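The chain below stands alone and is given in structure tokens; this is the form predicted on its own.
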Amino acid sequence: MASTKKTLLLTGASRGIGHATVKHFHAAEWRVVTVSRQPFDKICPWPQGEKDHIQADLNDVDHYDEIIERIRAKLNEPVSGGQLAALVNNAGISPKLPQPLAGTGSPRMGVLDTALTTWQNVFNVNLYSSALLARGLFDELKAAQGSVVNVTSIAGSKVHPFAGVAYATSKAALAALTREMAHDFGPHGVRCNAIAPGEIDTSILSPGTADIVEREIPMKRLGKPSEVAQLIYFLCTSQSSYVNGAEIHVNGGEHV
């Protein structure tokens, strides 16, 4: 007999926002299934974590039918399975230059520095994977009257000193995709929203972030991954039952 426990499917879980989100949902007694290119990372442990991890390359858009079937098989396992109540598209890549630009100290890859293959890889992971996973698992989301949360970025709405052009434009496109998904999925009872983090205290912060905090963030501090995870959880529960198609800034006011 299948479990009635709610299930979260999360891409990108081994650190930062993904790790905090896993912990928050697990504490709320959800089952968490994760997908990433890497094997299960024991630095982000939780019960059943290794068993409920699927290693798959989200850049490999030619094999998404196979990836979807692997996810569906995991969701339907008779002992620990449960309805897919939430899909959180958190995976993202942000390539950097091997050497900072002369005179700027910035590793960001601009239009002149970004090769076609880099554009393709970034959009595959940061944008197309979100659409393909949501489309492929739509029946499961509809059956659970579930929610989709796409993790965009402040870089999608303003030029950022560290996030490159491919990353920034993929996140802007993901915000647009969120609106389209809200329009298409809403009539079926599936809500789709996005969150746009700013400077969050994770292991991938770039040198110079302290200057951004001082100059641009009214609250004068970094955000905590747990603060982002709480917002994601809110958007996946009945507390946000009439929120659809929104992109919520979580950046201490950096966007103002």
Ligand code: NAD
Second form
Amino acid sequence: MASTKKTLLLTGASRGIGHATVKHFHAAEWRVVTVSRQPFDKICPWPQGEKDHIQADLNDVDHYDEIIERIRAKLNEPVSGGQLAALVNNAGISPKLPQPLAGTGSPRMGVLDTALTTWQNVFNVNLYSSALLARGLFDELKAAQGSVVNVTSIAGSKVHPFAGVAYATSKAALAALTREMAHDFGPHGVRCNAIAPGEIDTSILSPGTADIVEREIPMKRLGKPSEVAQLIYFLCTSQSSYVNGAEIHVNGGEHV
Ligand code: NAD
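Here we have the form predicted on its own; I need the corresponding form predicted in complex with ligand NAD.
Whole complex next, starting from this chain.
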């Protein structure tokens, strides 16, 4: 008999927000299939985790078809079955200057510092993989009447002191992609939303974030990865059944 367990496919699972999201969905009894650049990370263990992990580089655009076939094969394994009820595009890269700028101490890669390969790598991982995974797995998502969540950033809507130009514009484009996907997938019963974290306590943060917290965040603290994970979960369940095309801030009020 086919399993009724719902399946989440999450990119970028090995640490930070992805790790917290895996734990949240697993605790809610979902099957979790993960895709990351690294092998399964024992720092983020859960039963079945190693077996349901796919090591793949989302910068490798020439192999997206092959990556999608590997994901499909994994989803179809009869072990724990379940339909693909959620795709969370969480993998992201945010390149920084090797040396912070003298004077400001900022590692931000502005327009003048950003070479074509950096633009390409960032857009491959942060934007194109999201569109092409959703496209490749659309039939599965439709069959489950599933949900897509794209992880954008506050840097997509305002200049950030540490986030570079390629990162910021890729996240702005991912927000726009969320709108387009909500339009295209909505008639098929697949919802698509985004969450835009501010300063979340993970390794992507730069030294100096403490100043932003003090100056810019009304709640005067970093967010916890678990606080992001619970919002992602909300957007993947029937609690949010009429939410489509939204981008929800999760930043303690940093955007105000
Ligand atoms: P992180 O660096 O801890 O995790 C990023 C994940 O992406 C890792 O699991 C990594 O393996 C994966 N990844 C990176 N490049 C990849 C590639 N080429 N192929 C496959 N996987 C790849 O970062 P995080 O803080 O947990 O961030 C998760 C998401 O949240 C990212 O999209 C990031 O832009 C976004 N975000 C984070 C913050 C924050 O404050 N931490 C703020 C705004 C947005």
